[in-house]
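Quick heads-up: it's one chain on its own, the form predicted alone, in structure tokens.
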Amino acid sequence: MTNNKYFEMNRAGWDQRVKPHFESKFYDVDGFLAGNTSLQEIELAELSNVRDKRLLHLQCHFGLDTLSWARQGAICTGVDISPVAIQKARDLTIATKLDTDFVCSDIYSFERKVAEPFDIVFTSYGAICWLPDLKKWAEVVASNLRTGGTFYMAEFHPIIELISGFSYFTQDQPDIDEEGTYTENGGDIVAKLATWPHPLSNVVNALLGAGIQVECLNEFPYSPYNCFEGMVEREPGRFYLSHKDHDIPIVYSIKGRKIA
């Protein structure tokens, strides 16, 4: 099966997820429309001063984070493979009256509409597992980022996959699972999905190879989302997992700058 067929499989699966996600307590669209942000403490602490910056959000789902950055003054473009998600994002743009652009594309095929590159490229939480080729991903990041611009990601730690019984290291063929979704209301949604593991070393080396100088890499023993089995909320909004009585890293973040 080619990557295009895997992408089509995943696109269909994410199309199915949009409606329950949009209606879920997990995403809390009503709260967002009332003025709440969907951004979490990790990225808010590490990516600041976005006002008047041109921000590209890769794999944006239906755009809550994209629009939340726009509320902070960024000039945002969101990209996602699901046309159903992108339509919801455009509906939210109208509802919030935020000047944000949304593009339906897999990120490998994304082409920005203007010659000027972005000041910030952002991605977060469960994004890169859907991509087979991190070198190509990093090239997309770099080609859309101005020299001196900032790349930022917050992502689930790959050690979680290992503890769950999947490979930690990269493999040519994806893991294909028939699974439901992570929101509380998605019990009837079951789709076949393809994911690829990416160890931290591959993420960092892909970015370095594309001309992104990594300025910091942080690991966190908690997640802002209660999205894995057995998580315990020890502090408000911080969910932990233990392995043999020790906390495991749940999230990592990388901040870098394009140097060439």
Ligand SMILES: C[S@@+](CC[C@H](N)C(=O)[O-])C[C@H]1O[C@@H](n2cnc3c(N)ncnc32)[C@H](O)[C@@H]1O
Second form
Amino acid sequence: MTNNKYFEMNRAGWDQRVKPHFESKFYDVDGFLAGNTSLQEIELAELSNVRDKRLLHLQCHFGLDTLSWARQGAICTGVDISPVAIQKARDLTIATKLDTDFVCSDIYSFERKVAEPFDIVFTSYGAICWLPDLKKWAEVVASNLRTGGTFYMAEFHPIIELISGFSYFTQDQPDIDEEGTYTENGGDIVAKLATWPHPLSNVVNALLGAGIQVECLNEFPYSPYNCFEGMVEREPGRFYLSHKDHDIPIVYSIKGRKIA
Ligand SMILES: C[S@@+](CC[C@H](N)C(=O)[O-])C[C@H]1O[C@@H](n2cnc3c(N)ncnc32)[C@H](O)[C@@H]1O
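After the form predicted alone, can we look at the form predicted together with the named molecule?
First the chain shown before, then all remaining chains and molecules of the complex.
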């Protein structure tokens, strides 16, 4: 199967997930519309001062995080492969009266509308596992970032793949899984989806290879999302997972700068 076929499979799966996600407590769209941010403590602490910055959000789903950055004063563009998600994001843009642009595209084919690259490229939680080629992904990041601009990601740690019985290391062929979704109301939704594992070293090396200087790499023993079996909320909004009585690193974050 070619990557295009896998992308088509994933697009169909993500299209299916949008409605239950939009209606879920997990995403809490009502809370967002009432003024809550969907951003989490990790990225809020590590990526500050976005006011008046042009921010590109890769794999934005239906735009809650993109619009939350816009509420903090960033001038945002969100990109996602799912037309159903992008339509919902555009509906939310109208409902919130925020001036945010949403583009339906797979990230590898994304074309900026204006010549000027972005000040910030952002991506988060459950994004890069849908991408087969991290070298190309890092090139997309770098080509859309101005020199001196900031790259930031917060992502689930790949060790979780290993503990769940999948490969930690890169494979040519994706893992194809027929799975439900992670929101509390998604029981009926089962979709065939293709994912690719990406060890931490590959993420860092792909960014370095594309000219993104890594300024910090952090690992966290908790996730802001209760989305893996067996998680325990030890502190409000911090979900932990243990392996042989020790905490698993669940989330990592990378902040980098594009060098000339
Ligand atoms: C888990 S979600 C994004 C996470 C985000 N933090 C959230 O929960 O809103 C993953 C997103 O990646 C998108 N996606 C998957 N493959 C993609 C691709 N090749 N190009 C662009 N978007 C893609 C899906 O449509 C989905 O909206």
